[in-house]
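The chain below stands alone and is given in structure tokens; this is the form predicted alone.
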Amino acid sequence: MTGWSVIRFLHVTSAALWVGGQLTVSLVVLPLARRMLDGEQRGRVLREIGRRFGLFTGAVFLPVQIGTGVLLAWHKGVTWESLAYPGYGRILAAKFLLFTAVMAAAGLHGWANGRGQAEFARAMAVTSLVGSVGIVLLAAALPPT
């Protein structure tokens, strides 16, 4: 195993934790919380889950994704110019743009939740989740170099 394998492992593992966390909360935790907890308990539990997920995102996910992503791009010789090339460059550019949009949606989700704008918060959560799955699809579509 090389150092680059470790960097790729960290990149993929943190992405899996973030996307998997979103899917787990959406598909497992939320339905159970809605069914088993009353309004006040549900709100308290879901706020705490959101707060911890936000802390994980800011303290672990973003630094690992950005740091390892930049290192992997540098290792593969990616330049700003090469992001316009068909194949690897364009797919990576699309992945980067979608990642930026997903982070904006996730931030707006937290902001809206804090201000009691449940409808907008839900729309941003769904946007973030769908975009995250799109990022995984784009990552899987990157041709080997």
The other form holds:
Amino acid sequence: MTGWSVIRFLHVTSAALWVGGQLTVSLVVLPLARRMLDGEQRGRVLREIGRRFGLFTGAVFLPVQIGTGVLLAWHKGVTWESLAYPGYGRILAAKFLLFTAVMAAAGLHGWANGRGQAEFARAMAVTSLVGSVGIVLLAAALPPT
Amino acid sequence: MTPTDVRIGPAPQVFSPGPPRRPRASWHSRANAIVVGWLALTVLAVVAQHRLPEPRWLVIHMFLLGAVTNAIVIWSEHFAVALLRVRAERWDLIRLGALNAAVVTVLYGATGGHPGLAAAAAGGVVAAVAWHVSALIRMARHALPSRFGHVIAWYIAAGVALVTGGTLGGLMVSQRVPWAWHERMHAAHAEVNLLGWVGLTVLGTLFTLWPTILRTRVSDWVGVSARWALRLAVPGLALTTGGLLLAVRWAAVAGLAAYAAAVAVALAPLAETVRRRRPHTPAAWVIAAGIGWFEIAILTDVVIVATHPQGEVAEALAPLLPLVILGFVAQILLGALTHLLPVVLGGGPARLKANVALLERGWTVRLAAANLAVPLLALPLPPLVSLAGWGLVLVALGSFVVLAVAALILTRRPSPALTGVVAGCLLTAVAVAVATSGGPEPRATATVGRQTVEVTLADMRIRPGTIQAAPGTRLVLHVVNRDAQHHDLRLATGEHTPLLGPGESATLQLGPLTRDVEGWCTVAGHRAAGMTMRIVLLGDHSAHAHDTGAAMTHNPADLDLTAPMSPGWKPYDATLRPAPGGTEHHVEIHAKETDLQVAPGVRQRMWTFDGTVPGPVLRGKVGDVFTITFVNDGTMGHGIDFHAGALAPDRPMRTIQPGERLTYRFRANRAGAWLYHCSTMPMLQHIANGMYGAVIIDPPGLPRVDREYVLVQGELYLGQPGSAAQVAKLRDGRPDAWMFNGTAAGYDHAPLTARAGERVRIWVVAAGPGSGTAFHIVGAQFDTAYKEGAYLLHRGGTGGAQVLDLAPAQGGYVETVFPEPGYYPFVDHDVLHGEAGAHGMFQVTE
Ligand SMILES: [Cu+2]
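Return one more block: the form predicted in complex with its partner chain, after the form predicted alone shown previously.
Every chain and every other molecule in the complex is listed next, the one we just looked at coming first.
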């Protein structure tokens, strides 16, 4: 148990919270809210969930994820050049690209929600969710230390 | 443009591809989504050019077999239904599904290294199109006579062409066709598919589509023109295909000429239409550009087939592909889709208008990009320019795909959840593709590339000695014996040629490469003599993949003494000039490290005196004084030791460090051919790496001769000077080669010259470090031999000498008169040394 284990722990936990949170909201909370709450109340609850999740993303998830991610990459000896090499570097680069795309989709989701474009917002939410699962897939593919 | 617009004009004379009577719009938008999807895949394949296996084949077939073949099947069926006013068959969707399954399987089978599967799938494509043709025939039979019925005949002829071309393609991907047939079938396959399947369909469609796009009435000549053109085109194509297959050039050319005439006849009514109504829509301009390239392509085609011998036609047609595929086919397809997609997508007048506007967005730029790209890709231009051409293709194709997808999505809105899932999966797929690209382990299924290599057997060598190929490549080795004796080639995988006599050749076809393969000549002793080769998998990081090309780790088997010298190589000048006048000689010699060509094609770093091996040759008379200024320009300590002088070695032979200099002065009191060399320990390494030279002190009364040469024989140890590997060879006394004047077999490539009857004197010094020499000239005898300060033999007697034998560091000279013109090899008659580089030539002329 070293300091690096703690950092890796933070990295994985934060990702699990984010992806798990999205999955829980989409698969459990939203269907229940649609079924059990009516118009006015449902809208408020869903908006509030979205706001909280957005807040969590911006204030906790993103800083933790990026901070610990950069530290771990540095610890692994990843260089800018090595990101292009097949294997560890390239998988990491792909993971980061997908992460950026997912964040962009999540951002678009919030933006579209704010402007009342419900359909586009929903599409972006699902994109972000599926993409997050893709990130987990790539993370699993990274060769162990 | 709205559906009502399309119907403007004298009703019975304008053909409308507009929404058919049945509600088939939904089916059509889905069917066209397939075409757009294949276009998108083609764009991806273009982007991935250099990473996808066999990029050209895949890009071409994704486009032609995916996008274009689907478009042809979908649209010809659609037009047949509309023109003949019959009901569509119910099986069309299943047929389309079968076709696409077959196309996907062909692409997978051919690129994944499953020739049997690919061939079977090609059969599937042929069957699907044959089924489509039979449906067209049934429709034509059951239809009432129609003014445009002749168009169906074009579609049927086109389908028959694909059945022919697809069968040829299937035979080729099956890899069971004899090699001799391959090129012919390739040429026939390309011609019949492009000119028949694509060309006939396009021409048949344009008869009615062109006036529709121009929104004018159909020319009165169309019926006659269409019938006559088809009567010319079909036999023409048949003649071309047969001519190419059977290698009858005049038939192929005559057929193409007939086809060209047919195109001219077919285009006549279209030209007449243009005179009445100029193109004024994007679709019309794009299609007009496509037709223009078609004509250029056909004319070029005739010229290529007429001027190239059979067996080279397919290869010669390669530059034509961009013309046909991009200039003609892609532009016609894009033009047709621009015009037709909004119509079949439907969605009400407003949507239709919006879709038209969407698909026409930026069309001038796309048109310009596509038409600029065609010459850039077709002409033999530098790689950077063709890269720019590919960029333009992407702009033209990619932007259309984006617009078409947008039109498809906007017209038939999918549910947000579905969109999200698709978008997320696509993003993930792209990321996974990036992550797994260029994986460290070679993938056996990575490539279908076919690579033909010319292999030559001669001079106890197989050339090339190393063939590099990507995993999965199917190598075709064309083996030629260019030697005076018999050889063969056997590969470790079992393939072998028969024993080949001088000038004979044979072809070996290998299955997809999965590992490195050794090859050799089976004639007794030839393998051991160096007649070996190796096929090396690219991307294989095993140890031996590294030493190819790197001179540093050469082993003796890699030395090819008969290979050509690298360009720019100059032999060490062996001519010995008379001693300069005077009794005092001042010479400055620099120790330096220099890259030299030490054997044919092999350069390596040498430690030298003055940048050459051997160092400069000094010459004087008995009693002369030499003052040497020795400068160390190297990176380690060196010294110098002149055997020609006698003195206390303490100071002059000391080692000086880089940047230092010393003066070495000696009087040459005795005649002889003396060695000088580096005196720094370990001397073995310093001498072996090139630090030696000769001092010639003429014996008193040395008679003049016609020519004088000096040859300093040394050993060659390949590898990084001073490295453990090289030192190990030095210690074992295992040179990689022997050299005269610093290059193994150098004077085989740059013979010394003489004239018959001239007296030639050859000074020889054995520099070692380990071996002496038994100097001999094949075909000549020595009448004078001077060894180590004494004559063994004087000219004028009846005795002769065959060899001047010298131990390491000894020297002397021999004289001979070449009796007649010819090539006289000179060798160290220690045959081991002689065959391993201590070998050269006298070229004796009249
Ligand atoms: Cu030295």
